[in-house]
Structure formats: structure tokens, C-alpha cells
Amino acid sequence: MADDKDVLRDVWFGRIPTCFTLYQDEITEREAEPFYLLLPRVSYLPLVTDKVRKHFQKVMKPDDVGEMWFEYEGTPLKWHYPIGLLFDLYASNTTLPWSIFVHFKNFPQQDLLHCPSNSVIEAHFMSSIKEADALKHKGAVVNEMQKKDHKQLWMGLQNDKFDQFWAMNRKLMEYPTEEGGFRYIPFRIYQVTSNRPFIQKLFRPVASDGCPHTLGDLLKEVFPAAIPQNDGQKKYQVMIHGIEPMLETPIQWLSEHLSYPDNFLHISIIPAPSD
């Protein structure tokens, strides 16, 4: 893997200033003040919101406290999506802090998975890493790891420890030099306006003629509408970690440097803001 530690660190330590407000229909014994947090982009909401729960439970009767869930502008936020993906998808063109409503009742079962404990998040996270490794290395790297190595990946993410996580994750980012990249790029493309949760296909990082594929090549094959028209008009923004990478960027480089900890490139395609 290209040793570009600064990019990896910048991605890992990306934060979103967020204001949590208790939804007005929740019953409280006294007024609930908003709660502010810097949310890590690479993490998951249930891993970093214990303080939010404790803050609002102080003003509520225990009987009124059910499973906590979050909503932004009427959309329940999926806990199994990384936080940065949720922000890019739903709120990237809003002013900060990100304003999220907190709920303790009326859990939207049709929209959200239940998350009774962190072990559920861990299982989801590890299954994503295994799927990514199957695409990249036919599963060889994960299969060679011991249980404690899997645990190190998880604990690095859970405890926000960059060095602990990357000491193990770099093995998942290696490939034989002669191959020029992974077998396939683990990616998912998301769109707010689509009924499909995401688009995912097999896509090689290197073309048959040996030339590296770019982000533009991926979009041409999977989501051509995201490529600007001949008149230069841009209908969509293509976001990864809050930035719009240049379409000429090699997809292999993006996979090595801008994948989330689950080893997937999570790409948001949102309507371009009108002037």
C-alpha cells in the first residue's frame, strides 16, 4: 500500500459537529437542553452516543425510555451506516452543526434494525470486512488472521485508536505489486432518491490493457448520470468522506486511502446544489 499516512489520519480523525435535540413528543420531567458532540465520521452512531443517552435520560421517567434512535429531517438514521456516510447522504449541504432529533419511543421497525448491544455492531462490522476481503483477496487475508487480530480491528474502531486499527488493517490493504491492485474494489454507491439501499457490482481496479481505472470509469459503468454533461453542467455531487474526489483519481488509490474501516468505499451521490 502507498504509505500516505497523512491522508489516512485525516480520514480517521474527520469529525462532524452535531447538535442532538430531544424530539418534542417525548415526555420529560423538566426541559431537556440540547447536547453537542463531535461525531467521528468513521464510527457508528451507537458507538459514540452513550453521552447523548445519559444526558436525556436524566430528564425522563424510566418508564418513558425505550430504544434510542435518531432522525434527521424526517429520515430515521440507520445505525449500521457509518456516520460520515449518513452526513454526506442527507446533510452535506446544510449548515453546521448537524441537527439531529433523539427519540426514545415509536421505534421505526420498518426503517431501522434493532441494535441491542455493541456486539451486534461488531458482528455487522466484521461481516463487512470479510465481504470486502473476499472481493479483494478471495478472503485469504481475513482467513489467515487469528481471532485476536479480528478483535484488534474492532477495538481500534470502537476506542478510536488509529494506530491500533491500522497496525492490523494495513494487511487488508496489501496486494502483489505485479497485479497493480485488488481483485475487485469493495464499493457501495448510495442515493437518497433511490428505493435500492445501494448499488454494488464487481469492478476491477485495472483495465484489461493494464491502465488503472479511475473514479470516473467506475461511475461511467455504474452511475453514468453522475458524470458532468458536455455543456459542463453538473447534476450530481459525488461525495466520499465529505469531499468530491476528482474523477481522474485512480479507484485503487481511493480504495486504499478513503475506504471506511469496514474496507468499503461508501460513495454518496446527491443532487448538485442549485446556484
Second form
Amino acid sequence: MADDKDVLRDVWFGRIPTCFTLYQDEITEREAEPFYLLLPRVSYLPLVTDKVRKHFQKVMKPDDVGEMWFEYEGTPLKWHYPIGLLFDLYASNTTLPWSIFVHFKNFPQQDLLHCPSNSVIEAHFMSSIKEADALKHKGAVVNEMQKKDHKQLWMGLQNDKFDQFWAMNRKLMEYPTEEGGFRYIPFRIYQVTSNRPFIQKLFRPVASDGCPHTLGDLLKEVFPAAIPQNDGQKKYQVMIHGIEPMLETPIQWLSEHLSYPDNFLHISIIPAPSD
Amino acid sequence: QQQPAARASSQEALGRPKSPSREREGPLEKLLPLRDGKTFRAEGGLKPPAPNHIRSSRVSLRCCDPGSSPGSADGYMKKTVLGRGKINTPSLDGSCKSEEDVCALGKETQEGAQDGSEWEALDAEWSAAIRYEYHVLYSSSYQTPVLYFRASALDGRPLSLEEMWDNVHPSYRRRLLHSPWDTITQQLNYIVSWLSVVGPMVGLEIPLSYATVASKPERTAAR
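Given the form predicted on its own above, I would also like to look at the protein as it appears in the form predicted together with the partner chain.
Zooming out: every chain and molecule, the one shown earlier first.
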């Protein structure tokens, strides 16, 4: 039986093979070759795509290189969503590598936030961590940390340093033994066809009778359609980090082991493949 | 596409909140549970609630993301305002000032007032139309009201971080940069108090008429 700590490593080191192709409307001085890269599931696009920009800048005039943005099958990719979430949501049942188009002009202001520097990503990342801790511990753990501790979380993510990150993150995963879990579970459920960006609600990991709540309990509460009916017909896949955890999995365990570095469980609900 | 109002600062109706399944008293009701479990109601006109012991609460201030609903919330208030301010010519790469530069902005405000001949130039510089959008939501994550704001030029282009700071009054810049945002007051009418503190920092003015006093003001304790 795999140690629980192995799960933390498997999540952190998950990668998605990706092919970046320059969008045909971009103006180049010579032909641009596609660029291949293994993207970390737990990180954010602008943090890991400097090489992509440099690669395409080589064949373009500086004046034609505006802010880089990415698109998959016509959908601009929100950089403030973790990469693994974007893949699970839009491309999980397609053949690898993931094919993404690269743009340097016509930035879609209605769909995407600008990302002028890494400090913007850091601010967004820390904001998510703080919100998650507000849910788990009323913010007590984050508030007790010093500024250098916050920096350590960010630097761990930025530099892909699992040990550095988890040395600090483990504090955010603690809870009073008598409580049996966090106060509320930080989670967000995403669905491409929905008009809301995501579903986020208050949900306790332990019932009033002391029984641990499962992933199935969470879905029953906030997305009952995702629970397969008795006739065995599965309409949806419930995906986290590219896998479908069993509905009997305790949600507290999922929160401790399958959260993204921002301490949220980002869950994708996608149509089940009809093969 | 909405027509901008002719006046420099116009006010649209406060939005209708999505209320949870509790009884409704009026069209703009918003329920805010307090940390001690008691609840009170605040109407759209922001009249003071029934006297209840109100603890101080954390407040937060954040910028709107065009594609994201800010956390889960039950109640909702929205206001749009047209104001005058300073906009730069948009740059191609969307670059913005670093945090050090923004701190320097705070220092700049200590310089003396400009002499008369430069007022005209300043006036022209500050005459761009800016559309401010304010949303007040109750965040169940933080169990506190949250003020979200977004500023854009009339063509819809969002203001850059540098432009946002340019339009924050100098006396607020330093406070925003250096002071902690912990708590405000224990006044009965804490929504109005809170809004009157955070609002002006981002151009949202709270008319005095909002603060109707129904009972003896209590001792305020500000941290």
C-alpha cells in the first residue's frame, strides 16, 4: 500500500506534455517551429512558459511581441487557473500532447487577466492560500506565519522545490485532533458548460455524528447530478489531478493530499466519454 | 453597451441580491450573520440595523477578475460610478510599476502644492472618464463583507495597477500601502462605517444621508 506521502509527491511532480504552436495570424520573419514542454500540473502558465516566449521571440520582430496569451480550441486559457485544472477541464480525454496556440496580440481583455510580472501570480497564489486557511482554520495558521514563511511557500512553487514548499505547507494541513478535520474544506467545482465560473460552498469534513464525509457526500450536496444513478449510467467524470477518486474517499483526506499548492481542491466535472 | 451618464458622477440602482431561503422584507435585503451567530438585516438604503452587539470584523479589499465570481456569497450590492481621473496611453506590453515604484508614489505626495500656472495642465491630465464598478458581497470564506472594485476606461479597457494608484488620493496611498487592514469600529451601523473607510480610497463616496443614527452612538474602538 503506497504511503500517503508518496501521494503528495505524485501530485507535485505531475506533468502534462504540451505542444505550443504559434497562432497563424501572428507576424513572423521566418517559419516558427512548434515548441514542446512538460508543464507542471500544479503551477501556473506564466510561471513556466518563459522558454515558450523566448522561442517564438526569435522569429518575430520586437514590435510584434505583445503580452503572450494561450488558447485551446478557441478558448483563451485563464492563467490564474492551475495548469492541471485547465487540462482536466478542457482536454483530459484527448490524445497527448496537449496542443495549445500561442498569441502575442489581440489580448482578450474580457476573458483574461493581464499578467505583467511574477508578483501578480504570487499575489494571486497567496490570496488563494489565505482564503483556504480562512476556511480551514479561520485564518489562524496563515496569520501566525511570518512574511518569510509566506515567501517560502511561493518560492517553493516558483522553483519547483517540493521539500521547501511542504516544510511550510504541512502547517496548513494540521488540525486539532478532537475536531477530526478542518473547519471547512476549501474546494471549487468547475464545469465548462456552466455560466458560473465555479461552485464553492461551505462544507464540513465531519458530520455532526462524527462520521467523516466523503467525496460522494460533497457531490450529493453541491452537484448531485455527478453521482451515477442506479442504472449504472455515468453521465459525468469527477476529476482531480487527472484521476477520478472513488466517491467513498474521505473528503478530509482528499483535502490534505490532493489539494493544489494553493490549498484548494480544484475539481473538474466533465462529460463521461461515450465509448 | 450602456450609455455613460452626462454628469461626472452618476449612480445606478443597487443590485438585487440573491438571498438564501429566508423570509424577505424588501427588495434589497441582505442578511449578514455575525460571528456570534446573531443576525441582523441591512436594507438597500443602509439604515442602521436593530441594536445588537456587533463585534468588529475583518475587512478585505480586492480587485475584480473579469471572469470569476468572487467566492461564494449570499447577499449582493453593486454600484457603478463615472468619475474623472488620470489614464495613461495604454502600452503594448501592459507593464506596470513594481511595488517599490508604488511606494515612491506615496513619497511624491509630500511635495508642495503646484503653483497656479500648472493647474491647467494638471486639470487636462485628470479629465479622463473612468468607470468604477463596486460590488459588495458577503464572503462565506472570510465571514465578512468584501468590497470588490474594478476601474476601466470608457472603451472597457481595465486600468493598469499604476493607473489605479494614480487615482488614489495621496493621503490614502501611504495608508493603503503601510497600514494593516485589521478591523474598524464597533459602531452599530458597521456597514456604513466600513464602507465610509474603504470606499473613498477607491473613489466610492458615501453620502452623509446613509448614516442615519437611530440610537445613541456607542464608544468606538478602532484598531
